[in-house]
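Only one chain is shown below, in structure tokens, and it's the form predicted on its own.
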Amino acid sequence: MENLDWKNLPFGYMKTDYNIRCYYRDGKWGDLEVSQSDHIDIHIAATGLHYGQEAFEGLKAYMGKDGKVRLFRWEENAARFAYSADGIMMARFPVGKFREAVTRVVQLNRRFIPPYGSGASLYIRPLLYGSGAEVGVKPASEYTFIVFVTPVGPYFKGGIKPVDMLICRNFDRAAPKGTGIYKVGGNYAASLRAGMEAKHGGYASTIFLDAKRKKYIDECGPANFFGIKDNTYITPKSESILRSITNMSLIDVAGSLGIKTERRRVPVEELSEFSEAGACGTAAVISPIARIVDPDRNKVYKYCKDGKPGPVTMKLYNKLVGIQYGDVEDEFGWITIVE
């Protein structure tokens, strides 16, 4: 891939030479098929098209200055890709298939995993949709799984840099007791009002609050929030977010450079005592928040004053970051070496 400019790729979709296939029928699931088409065939009335039952993952595969390639903690996206499939009723994948085919085509799509040093990495997408057809509102009786890989540039041009957030109340991403726990499609699609809003208003995402009181703060955008204070990191507790993987390594991360932790609900009004905000997923690990706006309340709230990350954020960054990449002792044992 000598034509491939590492360190300007987009954080986007780029074809590469194979995915990997499996389906779901007569109750159970059959081989690992090898594809290079980026294209699906599938029925009108799959119930993935009309009822919701979609599902997906995003791991990632980072090639080390040693040579070797890493997945960071990919059993814990097997296990919520399963638990995702449990949420809207579709059939879970194996875990051992799950593991089989994302090192398959990591290996497969090797020459497309970014150099050590780019700050690029190839992104892995596992994909679940319900592709039995179905005309009335039921689970389908039929599957398909799906892992395309392609190469993405560091979602920070330029490096990690603090970006603004809104606070918006007009719009909810998920309630309680629904679905927004689970990585499914629906949920990004019943974000994407709020997220445009912000992003036409100058803003880089939306923090939504939760749907019931409008009184803790839930989702980052797409992302997990985090606060720091008192040497604390502190994150929100709800039946409403998404169990980041990136969000929970962090957890285990700040213990281990003695920062203590707190997951429990996060009022709104607690923003005005964190010295450093950050959102939290596997495509930015995190993004340090500058202001956060919220203009129902006419306040404005005001981290990384000098313009720059806050230095707990960047302890957290790196170390992570460095872990993934092969350059800090993987105390945890999150790394899996793709041969």
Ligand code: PLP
Given for the second form:
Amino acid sequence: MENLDWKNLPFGYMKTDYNIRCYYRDGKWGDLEVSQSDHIDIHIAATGLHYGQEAFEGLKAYMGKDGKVRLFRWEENAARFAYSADGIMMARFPVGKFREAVTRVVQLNRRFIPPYGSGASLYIRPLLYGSGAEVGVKPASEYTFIVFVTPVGPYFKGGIKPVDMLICRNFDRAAPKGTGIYKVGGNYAASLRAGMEAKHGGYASTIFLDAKRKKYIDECGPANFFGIKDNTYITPKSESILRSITNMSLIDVAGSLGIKTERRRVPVEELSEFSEAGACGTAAVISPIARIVDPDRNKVYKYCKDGKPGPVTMKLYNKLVGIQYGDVEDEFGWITIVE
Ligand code: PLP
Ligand code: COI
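Alongside the form predicted on its own that was just displayed, please also present the structure of the form predicted in complex with the ligand.
Expanding to the full complex; the earlier chain stays at the top.
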């Protein structure tokens, strides 16, 4: 793809050459099928349409300086995909098939993998939904799996440039015993109004608080939250947030850099004690936070001097991204090379 402006790619959809599909019928998964169409034919009574029986994943393929294509911790995405399927009673997509589908879709769309040094990557979006017809509220007996790819730049504009976030008390993303821990479409639908309110105010994202007490930090739109205090990486423990693979990885990276880590409830007031703060996720990578605005409490928390990310955030970012692009040794065994 010679004529793509790789350095300025948005986080958006672009048609690529192929996607892969697979169907669950009569209690079993069929073979992977390659498609050139980016449309689907769907039953008007599919549970995915009516009752939100839908889960997805997000992972990336990175082009290294050595010309090798790297997948980052795909096994964790496969496991979470199965966990999400269980959470809303869908047929699990087998791990072996997940690997095969993800590998093939990357191989088939190789010309769309952004070059090393562009700051972009190939976003891989596996999707699973109830495609069987039901009118009563119950799980479907047929499911469809699709995986497509699209080249993307960073989710929050500016990449490693610090962004502002808005604390939101008007909307909840997920209830404590609800579906917040699964990567299912309904959670994102529930987050849209809050997200738009934040965007209209000039913020990159909303910070959701725990829905029950509005006392603790949950997460930052489509990313987990972390704060830094006394050389310690602190990230919320909550039963209504997605278990971010990036966050899990940053905890290990922090450990390897001599940074202490804590996963525990983070009260809103503690925001005043952090020296740095950020959002992390596959799409977000690490987005340093410049300011968190809490309009209901009339508070503004500031984390950046001269608009620059803090030193601990940068150390974590450099090592994580270094591993993903193959510039830093993969001491954790997180990388799979796509031949
Ligand atoms: N939280 C939410 C709600 C997300 O959608 C995502 C993105 O997947 C994350 C956190 C980050 O998770 P991960 O690091 O596994 O991409
Ligand atoms: C990701 O980080 O992979 C996400 O899924 C975030 C978002 C675009 C939904």
